[in-house]
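Next comes just one chain, in structure tokens: the form predicted alone.
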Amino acid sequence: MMRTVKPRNARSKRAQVAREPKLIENTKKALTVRGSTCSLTVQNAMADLVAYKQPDVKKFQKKNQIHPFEDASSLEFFSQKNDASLVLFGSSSKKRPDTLTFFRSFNYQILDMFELRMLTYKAISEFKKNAVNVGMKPMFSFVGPIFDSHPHYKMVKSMLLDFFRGEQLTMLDLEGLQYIIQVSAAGDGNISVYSGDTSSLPDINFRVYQLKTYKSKTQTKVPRVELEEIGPRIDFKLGRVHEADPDLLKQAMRVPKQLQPKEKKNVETDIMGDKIATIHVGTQDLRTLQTRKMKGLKKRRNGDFEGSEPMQEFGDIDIVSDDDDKPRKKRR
């Protein structure tokens, strides 16, 4: 581990402040490091992979006597020296030919890593379009239930998403979504089928497509979408795996309180994504309820309604005789 040096000038102080922990971290940078024996195939594969990571990548040109699974201190040093938490290490030997090692660190300490041995490889230059635009955000598609069930393949999925994530944006132009990276693996996802040896695990197929839109033949405004493979095309075999330490992984996954979503009371979300809220209403007085204004519903000063007469009991009712129907004479 590197010792902390007190800054001597304003430039070094700004650089030191830029590396301090933040609520929203900077975009993760990646390094490409060559081993003592690195074939031309591995070098081309590394260049093709990091083409979709540009411009957040730094390439090392010299060879390094490093064995990550035996001693990862050199990669930790490179990670802290260049402020990069992702490392792509390439090597080739008689025992493990054409191997790529994905390395991820937290607080400049090794978090997890795994090996991918290349079985087949077709470079970008062998396809029709051999240029990759810089600054694009590729979309991902993982095909196979094993990526959600097996712990090793979960690590592969998490590492690839972290490697090609790029800058976190709140808004994105649809023109920037031009590439689709598809990672597929066979298997039914049953962990009990596979033994502890990684040689029995299924291969990982890595494909990259470009999304193209054409004018639809119908009258609809929705364009016709087609996918064209642009490379690289690589088939991997999973090799050695270094799983993350549970305590270190817990620290890496911790979310600051300032960024944690505040829980809203009495608000739920159903399976369709709609928000459902519960509103508590107090006891209502129906006498004060505003209704349609009618003359018969107006109140008098004594509190009675207009048009209403007091009810009389049956014993107080006057009986009218038949004589009342006869006309009376007027008095002079």
Contents of the next structure:
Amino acid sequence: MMRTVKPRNARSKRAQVAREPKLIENTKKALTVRGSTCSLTVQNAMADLVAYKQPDVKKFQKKNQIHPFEDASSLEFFSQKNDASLVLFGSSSKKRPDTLTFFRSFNYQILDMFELRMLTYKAISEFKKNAVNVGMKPMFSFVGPIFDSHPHYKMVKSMLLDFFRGEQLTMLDLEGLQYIIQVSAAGDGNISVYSGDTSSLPDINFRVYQLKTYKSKTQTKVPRVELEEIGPRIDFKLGRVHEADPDLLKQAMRVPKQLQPKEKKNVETDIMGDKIATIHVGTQDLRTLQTRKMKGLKKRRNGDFEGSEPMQEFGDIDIVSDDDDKPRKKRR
Amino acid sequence: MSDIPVSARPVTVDREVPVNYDLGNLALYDSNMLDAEAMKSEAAKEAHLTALARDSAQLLVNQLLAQPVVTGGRTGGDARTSEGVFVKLPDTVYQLPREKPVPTPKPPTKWEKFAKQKGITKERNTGNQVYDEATGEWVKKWGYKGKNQDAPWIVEVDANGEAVDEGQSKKKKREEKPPSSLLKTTRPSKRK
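For comparison with the form predicted alone, kindly provide the form predicted in complex with the partner chain.
Full complex below, order starting with the chain above.
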């Protein structure tokens, strides 16, 4: 572990505070690292992929003697030094040509990692020039049942979503909907999970399209969407996989108490989807209860009551109730 | 489809298995299978994938436009500064791992522990105003008309039985005197 130094000035203090664990986290930063041999195709592919991650990217230009599946400590070190929890590592060897390794760290320790071998690659530059603004959030589409069933493909889905989703927003400007990333895989999702034979696993198709919206002639406000491919177009084959340590993953998946939705008391939803609530009513004050109105009990406007003379003057009269101090109609 | 003008094309999409939305991440998870026939040839594959992506994008746009809309300049975030149409995004469905552990509160210092044990609390400066429950007004704690000043327990009384205001009588005396500037001018320059 790197030693933590007490900041000597305000600038370094700010930098340190920015790195601290937070309740609502910063946008994850990415780092591209080249292996000891890294073909031009891989370099271009890394640049193309990372173009959609801007501005949260740092690109390393030098070669590094790293073999992440043998020893990932160098990537962990880079991750810590640059405060980047996502690393895209490119390498190309005789045994594993044109390989991209997606690495993800938690607390600067390796969480999970997998290898994608590029089968076909068409660069952004080969498509018609279409600019997507920097920092726009992509839409995602994951097609194929295998992304819900196979643990390795689940990891791919989680990683790619994490890599490209960018800043977390609560309000989205509709102008910002500019492109969609589609990740698809064939197959019916019933592939045996650990057969050991990775060749039977379906390819992963990575496509990026730009959105074009047209006013629809139908009465709705919703526009008709058309797409144009902007690249890169890559078909991947899944290679080696480093699965997340269950303990570490559990820690990483923890939701802070403050962010957990508050439990609503006394409100339930039954099977039919109806909302049922229990209401607690305070004790009722019966003295202010409105009962039947009678003329005799009515208050006169000028303050005196029916039979305006004071009662004391009549010596022998029955008063309806003597425990009530309200004047009542007298009886002779 | 290409022979129909764009504006006349439908905005609804039919998927065999209904898709799952995760609008917080702007994502859609489609568990329909890819067309195995189309995936065999290169051209047909691209056409199939593009068609699927278009459908997904359309579905997502339809869902997003159904979310509560805020027009620029009313609520938090960027909406305050820039103009435009904003939609309120729901919470994310698909949970992604955190980057760093959940922050833990700082351990209390030796002094904080001791203070808690002894029940010592930090005295906060509450200002010079205090609520007087008798009159129902805010009064000063001290100073002029301050709360700490009791009514004088002994008062000098003049012949009429009214309290003598020492301050007022002094002021009167001062006013009876001519101003000092006048005194200066009328004073003889030198006395010998």
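Positions refer to the first chain, counted from 1. Just so you know, these numbers come straight off a predicted model, no measurement behind them. Only the largest set of C-alpha atoms that superpose within 1.5 Å between the two forms is called the rigid core.
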**Prompt:** With both forms fit on the core, is the shift of the CA atom of A84 between the two forms 2 Å or larger?
**Reply:** no
